[in-house]
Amino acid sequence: MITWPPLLALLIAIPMTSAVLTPAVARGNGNRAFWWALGVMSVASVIATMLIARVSQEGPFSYVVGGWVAPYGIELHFDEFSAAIAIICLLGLLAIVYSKDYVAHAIAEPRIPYYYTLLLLNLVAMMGFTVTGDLFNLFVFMEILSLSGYALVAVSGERIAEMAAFKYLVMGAVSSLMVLFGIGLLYALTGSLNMADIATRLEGAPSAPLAVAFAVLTLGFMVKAALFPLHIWLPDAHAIAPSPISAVLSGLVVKVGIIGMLRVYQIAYGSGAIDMSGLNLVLMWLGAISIVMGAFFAVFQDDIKMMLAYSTISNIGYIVMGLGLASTYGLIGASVHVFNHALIKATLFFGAGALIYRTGKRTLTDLAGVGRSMPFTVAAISIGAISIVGMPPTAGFLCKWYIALGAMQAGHPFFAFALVFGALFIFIYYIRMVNAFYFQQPKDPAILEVKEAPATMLVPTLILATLCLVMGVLGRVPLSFIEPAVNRLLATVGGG
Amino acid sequence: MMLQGLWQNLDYVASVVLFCIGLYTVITKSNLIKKFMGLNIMETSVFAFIVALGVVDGGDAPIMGAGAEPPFINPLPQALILTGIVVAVSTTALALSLIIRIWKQTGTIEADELREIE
């Protein structure tokens, strides 16, 4: 099937500009919004498909706006890791459904579509970021989805809510800067801002400023990955945000420092103008201290939502460490994960959020019990915290099976062991959580009583953690897929 | 030699100052708008390098007309920052409105007396 090319500009033109026009069209109806919000996302899904089963068929294409020749122009790329705007728009979907009767209770009728607004423009700036061929577009996008997340934490009302958002805002604005420095620095030694082409002029280029361009760029990325020594705006945001907000926030707004990494390596490894290595340790480092500082935290957290956040920590930890591997493994395994632990993460934090509405309580202690009233809901969570731990058949077990096959192919078995140590501390909080639900006597008989989430709610959550069991029976499907785009990154380098 | 060099990029080094400046504002003071200002300095600093890239000496305005000579100074750079400073006034707009509702919540905006209510 071969698409018309515009389709790639389409994908980021109508959602914008539909974002955009909510308020308008929705007037303070806070169900009209929702109904447009959903036939938005519905729109810019179909696209999606038809540009994912291009890119399977032809590999990578780009589409270059308003007819200006690509180094001159804008370019809107789209490879195998753009492939990435799939689970962009599936948590796009299933968060905008998931809104419905969770914005209605915490969000005065006339804001609400305010809301949809704001986080339909957060979805679409992540679609953008993950496809544009342009290291300023990079930037801008990544600016409309900060600011729209900032915003986003702020409006769930809770008491610290605006001081957790600052807190973010304050961190995010810094990264941003850095990663404009490194852009920056980049167009000086080469006079572009096209990827592609910076990538074929980097050779020869002095390498202290090089150096200089790309570590900033991924410290810059690192705190909005979150990475550990820079992740503390993190547990709070995440944490205070409205549920289905953190679901997107965790699942997907983080990964954006991953794609910009990708996105910069590809430039790093396609010029050869630079060693990596030395970054690369740093990764691999940062990386494991990540899972076992992250899944030690979360281990101490009474707080399911606080739990969860640390948990992304951890978890981005695994994605760094097989990102600075740098082998076919560690990098497909990285890529895989960014999917899944997506997916992951939206389970726990849906079903999170369901738990939290309908019983209006937020930690372990408080929630014993819940378990045996709200059976589909706290089923679905169980199966997100199997996966998180990564035990197979799940979707978390491939993707942490073949990050620790990288670091072995990589002739690092030491990553390999802190790989397992952070998982083995996820199931201490993963069987906390299951004990807490399912064999504690509750501490407060009033929460036997509580209904099962209402069905907006309910099926989003089961729909994903289903897809949890799904992914790691087919996980072939997507390694598969990611393949030839890892070959490609790293055959300029020679690794292996 | 050195001071030569400093000479010869005053620009870059100005702006590396102004950067010192800002962070050092962002990290010291405790006020939330004093360290949204050493941020939006932060932000200036980097501006002013990126524009100053563009820059080529004995460079004309880049505008076509009656009198205008080659060499022209680099515009793209400027354009950017365009979009850099719509950027940063956004987050500023965000950020001051946030601190408001900070305001109005707790009564104050110093970052030190907001750990203690936390």
Second form
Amino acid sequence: MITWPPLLALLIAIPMTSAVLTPAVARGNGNRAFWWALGVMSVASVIATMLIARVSQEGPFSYVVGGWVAPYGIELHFDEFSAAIAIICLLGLLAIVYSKDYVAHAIAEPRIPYYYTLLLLNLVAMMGFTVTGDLFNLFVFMEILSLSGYALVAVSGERIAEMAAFKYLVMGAVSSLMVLFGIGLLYALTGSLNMADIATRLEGAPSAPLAVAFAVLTLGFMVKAALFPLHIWLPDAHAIAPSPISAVLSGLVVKVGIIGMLRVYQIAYGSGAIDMSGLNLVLMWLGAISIVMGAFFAVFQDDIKMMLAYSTISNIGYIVMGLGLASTYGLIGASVHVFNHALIKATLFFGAGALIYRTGKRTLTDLAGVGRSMPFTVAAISIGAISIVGMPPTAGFLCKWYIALGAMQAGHPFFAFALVFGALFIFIYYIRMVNAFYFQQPKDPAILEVKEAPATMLVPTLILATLCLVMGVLGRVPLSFIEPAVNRLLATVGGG
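Form predicted in complex with the partner chain already given; the form predicted on its own follows:
Only one chain is given; partner chains and other molecules are left out.
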């Protein structure tokens, strides 16, 4: 059994320090920067594995930096929700491997060390956001994550990428201001920034400013999560970014908004000082609308990465609806979909990136027939497609099934209907994709002559596609893992 508390601090300290040192280590050499980044994420992955093993045996645990306890000290807290670092490390590792040949093709050589610097900063900020125990550091990690994300979208230096990054920055700044305002209100009401400490101090707090604090925090995180109608920054940013970054943004970064909402719920439910039923109803409706509208917009896209970007908005809707249902099944399904959707969407973006890398084309019309020349890549995309629809026995099935059960359990069967309706919509646009790749005649015969992408890009794509199937077959494992955390959360409000 692992009992060495500093592991939790080292999970953040090692990648953060290493990220800053990347340009100095690489000295302008992109290949050296790649191996450095790969080594750093490998170390972080080992530490993450040890921490997850510990929480599965002992339950939640904390590490207080410097021994200063709340409300003055910095606390890192690890619970079952924090196990999201597993998917951050996995996708981070695979994105770095995928980037080796991709960035040499897409980014000027002098920029490559900075690309890996920003990618490491982005990944470690996500890990820090996931395990921090206080709101101030949650905000700090969120800002590191956001700033590195804006820069990664624009890293190619192309005009269209800079415009997409600017739109992302503007919406991100609005979101950050709302989150900061909410944190300030909670600090004014409690005199503490420690999340667990705040929950114990909220009893008797005036209801109006308390409601405003939770409302603006939730709204700020909804912008980060790109929930409809707050999604306008996402399609361009995710479609224009380099494909490994699209996978990280769509698979991981938008989930920061979801984790932020989960932390808000832990404070609210833990304190018992505020009734969240009104907010839950809003989240259920916005989730259902997001499912349908994201899928609706995706149906009309011809650009493959733009289609995937809109698909993310739809799937965030599933997760938010599960949170709003506030039932055991709904929350379990939503929590596991955070993990599974990251696997699925990274599969799809990696596959799309490989197609674009080899053909130079990015629309369904231009990519017609590519399944004959790149069968492994298109097979991986097809597995990702049936998984995102939610067909058994893939990773997308169990979590959506649990969210539907959660709707029944919460006494809102209409939302189960919305979930099924959204899945049918998603089925339509992925059928378009698979039909174009396999069954349509090529617009350009030269597309039949292209080869599969390099192994550094193909192997991560196939690994993720395989995991989409494995996590469908072994779906009970993550469901059982997250269940204790959900039960603890709902026990405070007598839910279930």
